[in-house]
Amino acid sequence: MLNTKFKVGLLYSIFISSASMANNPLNFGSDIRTADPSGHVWQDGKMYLYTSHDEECQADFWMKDWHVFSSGNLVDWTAHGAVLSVDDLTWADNYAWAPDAAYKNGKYYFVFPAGTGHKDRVNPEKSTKWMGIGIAESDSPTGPFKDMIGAPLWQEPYANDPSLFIDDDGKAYLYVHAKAHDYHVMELADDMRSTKGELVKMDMGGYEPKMEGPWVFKRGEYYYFTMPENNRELSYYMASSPKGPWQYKGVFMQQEHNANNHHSIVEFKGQWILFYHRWIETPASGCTLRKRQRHSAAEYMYFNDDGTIQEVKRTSQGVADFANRVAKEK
């Protein structure tokens, strides 16, 4: 029989161990609300996460800046603050939504959506909202980033949720969620300050559900086009080219709370990581607009031998054991 003192100590140890393993959503060291996490591993070997910023009690996703965080173990994060704000732009004053980043030509590039106007949800015909895609650059992965062209990459079509993929040959491909132009891709010029041709419709194999937030990556011989299908569950296609033709493979993460999701997928120290956001009940100072707010989170991802993605389930631990897992595999 265990004596009472030992049992209390054991339960306390289990509680402490469980608490230390709870790492989802990610702890950035403050109560900042982040969403749409875009993960990248740069030359210094750290993971950098570029996010949008949900302001406390914001109205209808009126968002004003983008933030970046870095980590060597996915548990301890350094907050580098806002890397860009709509106040730095001459062509937009709102809607600092889901960003992405890339490295090329010895510089870091930050691609982002921003816009103007107001969306009238009651009388859509009165809406004046417009959004475009901008690109800024910096000598540092943490910015500050500067909008070198002082304008969006194009005016029409209305677009947001950019995904910027640099292939092995250095070509830059931009995928977006755009009005009447989903499942399109556009090449960027070598200077990364202009487009190369128009948006080109890709062959998606005949299946094109409502979507937003595309994310494209390469693993081995395959390219993956992933997205929030119906703006909720995460699904994917595979191809042997960054422009397709694509073959639909199915859903790998189910929806939660019937709310939007936005993600990125990146390999870090031999582990594949899915970054995404969760809508979690969060106390807000005098805020009655939303009971749940968005927080960036992470899970491990696994692939089958044929390259297909295994189902990913949300956990409270996330990638809390990342350092131990990497150490064991050395």
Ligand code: FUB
Contents of the next structure:
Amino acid sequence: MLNTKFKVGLLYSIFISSASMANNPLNFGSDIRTADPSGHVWQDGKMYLYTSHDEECQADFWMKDWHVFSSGNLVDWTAHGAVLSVDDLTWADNYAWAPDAAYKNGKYYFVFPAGTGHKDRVNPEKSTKWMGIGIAESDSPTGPFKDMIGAPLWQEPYANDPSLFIDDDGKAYLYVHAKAHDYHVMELADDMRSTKGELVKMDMGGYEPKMEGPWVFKRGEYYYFTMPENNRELSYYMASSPKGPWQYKGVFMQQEHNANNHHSIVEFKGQWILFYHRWIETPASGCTLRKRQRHSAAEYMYFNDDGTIQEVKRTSQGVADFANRVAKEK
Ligand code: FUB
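For comparison with the form predicted on its own, please write out the form predicted together with this ligand.
And the full complex, kicking off with our chain again.
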């Protein structure tokens, strides 16, 4: 039988070790609310996370700028501040929503949705909201990024939540949800400042997934098209070409709190990482308008031998042991 003193000591050490293992939400060392994390590993071998930025206690998704954070171990992050703001744009003044980034031709590209007008949630017919996709450039992954076109890549149709994927042959594919909230793809021209061809609704293998946040990546011979379907649960499709046709494979993260999710998937030092956001109660912020606010988080992802993705559970420790894991596997 364990005596009481020993039991208390044991419980305390379990508590301390699990508390010190907590790494979700990610600690950016900057107490801003982030969402829609888009992860990329650049030439210096670090992970860069481009996020949208919720105003503290915001009433709706009226968002003004985008931020970037970097890390070598997914635990200690450097906040580099805002990379771009709607104040830098001539064609939008709101809706700084889910961004993405790419590296090509020796430059960093930041692709983003932004818009103007007003979304009337009570009387949608009175809405004047419009959103388009912009692209900005920088010589540095941390910006500042400059909108060299001074206009969205196209005006119509409405589009949101860009995912920019550069294939092994250097071709750039831009995925968005556009008309009727369907998923579309378009190639970008080599100068990355204009489009090449039409925006095409993709063949999703007989499914009609809607909305938001597409994220495309390649692993081995397969392309993966992933999304928060109906902006809730994360599901995915596989294909042998970046434009599909796609084959539905299932849900890999369930919805939580009946609220939106938005993610990215990237390999870092031999580990596959899922970045996503979570709606978490943030009482210290003093926000009484919303019970929960958005925070970026990360989990490991695992694949089966046939390339399918295993279900991912939300955890509080996330990728806290990343450095140890990488060291052990060396
Ligand atoms: O962050 C604003 C919007 O909420 C994003 O564009 C959507 O994907 C959802 O996360």
